[in-house]
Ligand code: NCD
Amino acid sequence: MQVQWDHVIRNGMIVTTDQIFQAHVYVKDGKIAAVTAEALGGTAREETDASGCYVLPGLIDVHVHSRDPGATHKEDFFHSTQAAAAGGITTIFEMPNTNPPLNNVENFHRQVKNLQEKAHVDFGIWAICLGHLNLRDIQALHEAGVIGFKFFWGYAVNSKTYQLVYNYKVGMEDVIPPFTDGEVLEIFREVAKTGQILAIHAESSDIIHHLTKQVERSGRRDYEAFLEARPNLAEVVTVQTGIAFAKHTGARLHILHVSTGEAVDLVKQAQAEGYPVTAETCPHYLFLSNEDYPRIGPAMKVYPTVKYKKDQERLWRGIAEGVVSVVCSDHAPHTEEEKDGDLWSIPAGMCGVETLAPLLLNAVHEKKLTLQQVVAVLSENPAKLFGIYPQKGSLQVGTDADITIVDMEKRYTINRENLRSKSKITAFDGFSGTGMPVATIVRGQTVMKDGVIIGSPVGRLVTPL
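Would you output the structure of this chain only, in the form predicted in complex with ligand NCD?
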């Protein structure tokens, strides 16, 4: 009997972290059945001609805030996963600052159902650490299948909704102030017991409050003043404490959205000493600096703040050295109205999941990294770090047929109006580059082709093996 393949992807250049070669990819039952230069027999339900294009293991964005449920006036999972598919991403990890937050097993199961209906790509789910409020839920969340534990170090949260408070002032009502170091140590202890990743937002609220008061007294409101109030030091002291806590407790520490050169040095040192400390960064820290604020304006407000050229340079070197092993979007949309205001009072965050891969592909043309390094930081490394490799992050036979096809010669201009997200705030509006995902394939099914979203939501939950 003739084999019937689900999908055959012909004539592409396969890119893995160690090889580039021409081959066809054969998919059966949602899995990769063969990667071979030979033409196998049989019929194919779907065929994709990848001539002239590169075939990458499906790209993963480990840091997405779809705000679903909770702030779905800003974004929801239907839109964010369409944006992901459009941007060549086959799996996203959904952040837990939803309402209700992802703080216990009941909310985890509810969230799986909620997201599944809307998911155009596969997804993992982060759990939130709320100190003493959910220390007792950590182990059960681990067993339920969360992708990792997230701690928003330095943020105050609303005491009723647990939503992040973006511009916290001491004495605000209905707010749980940022946790003390002692309380944070308990979080490290509890997560260490699970063996899973503890990922931290790393900004010191103490430093920020102190400096904000000083800068406010001076009356300055510009971006440089803002950076003085939320400086490199705020990240540095938190990363330093985090690494000390990780050494003390044995927690596997992942530093989210690293924005400073100093933090790269700290992570590098901890890695050299043999500790399981990892780091990610985002396009806004790699491509922007304080010098871009006058041109971009409030769309550029994000926490941690976008810093200086010297930080940008150190981050690129961190990627080259393998110290920064993951690049992600920190997709965090807010509405235009919310972002339209004074730098100091608007919320922090911007869209990113759709522009992540195009921006990095253009950086390949600029010789900032190679296509194989793109595969490393957007696919293989995240999959390995979060325990879902080789099911995700590889093109090995028997694993999920998640594939991103890219045309390295395709020109693009980012136009905010065309973003798939519900709120269309981007710091990269008008940016032109070369290198675009032209097809996104999730477990063999095409979810995006030539920029068009295809089919109904097929995404499923991904859990560590």
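The term rigid core refers to the most C-alpha atoms you can superpose between the two forms while keeping them within 1.5 Å. Everything quoted here is computed from the prediction, not taken from an experiment. Numbering follows the first chain given and starts at 1. Compared with the form predicted on its own:
Fitting the two forms on the rigid core leaves the C-alpha of residue 160 displaced by at least 2 angstroms between these two forms.
Would you mind giving the form predicted on its own, to go alongside the form predicted in complex with ligand NCD above?
We keep it simple here and write out only the one chain, dropping partners and molecules.
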């Protein structure tokens, strides 16, 4: 009896972190059934000719804010996962500072139901750590299947809605001040018991608030003044404390969106000492510096801030050394109106999930990375780090047929109006490069081909194995 394949991807160059070779990929029941240079018999419901292209294990973006539920006028999961698919991403991890937040099991299950029907790609869900407000929920969230735990270090919390308060001032009504170091230590202890990742937004609110007052008194409103108010030190101090807490508690610490060279050095030292400390960075830190602000303007505002050329160079070396093992988007859209204003008052964040892979593929074209390093930082490393490998992040037989096909000769220009997100703000509008995802396949189903989104949402929840 003839085999009926779901999907056959023919003639592509298979790329893993170990090797590059030409082969066909055969998919059956949503799983990879064979990767072979030999043409197998049978018929296929769908065939993709990948001649001249590279076949990568499905790319993963571990850091996405889709604002759903909550500020869905800025973005929602339907649009963010279309953007992900358009950018070659097969799995995203959704951040927990939604409204309501991902602070307990009830909200986790509600969120799974909410996201499932809108998901064009597979998804994991982060849980939020709110100190004493949900310490007792940590173990249950772990058992429910969250992808990891995030702590927004230095942020206050609204005592009624549990929403983060980004610009805390003493005396605010119904607001719990930023947690003390002792309270943060308890978070580390509780998450350590689960064995899962504790990821931190590493900025010292004390330092930022103190220096912001000083800079504001000077009357300066330029980008250099902005960096003086949110200096490298604000990240460094928090990373140092986080690493000390991780050493003390045994927590698996992950430093989110690293923006400074000093933080890379600290992570490298902790890793050399044998501690499970990891780091991620984002394209805006790799491709931009303070020197770009006059050209780009407020669209470049993110937290942590885009800093200096020396930081950018150290981040690239950190990737080469394997110290920075993940690159992600920190996709965080805002509306045109919100971003149109004074640098100091507008919100921080931009679109990124759709442009993440193209930017890194252009870095391959410019010899800053190899294609195998792209597979490492966008697929294999995140899958291993978050406990979903080899089901995700590999092209092994028996695993999910998540595949990203890229044409390394395809030229592109990023046009903000063409982005699939609801809000279109990006620092990379007008950026031209070479190397583009041309097909996104989720569990054997093509969800993007040649830039066109195909079919209705097929994404499913991903939980640690």
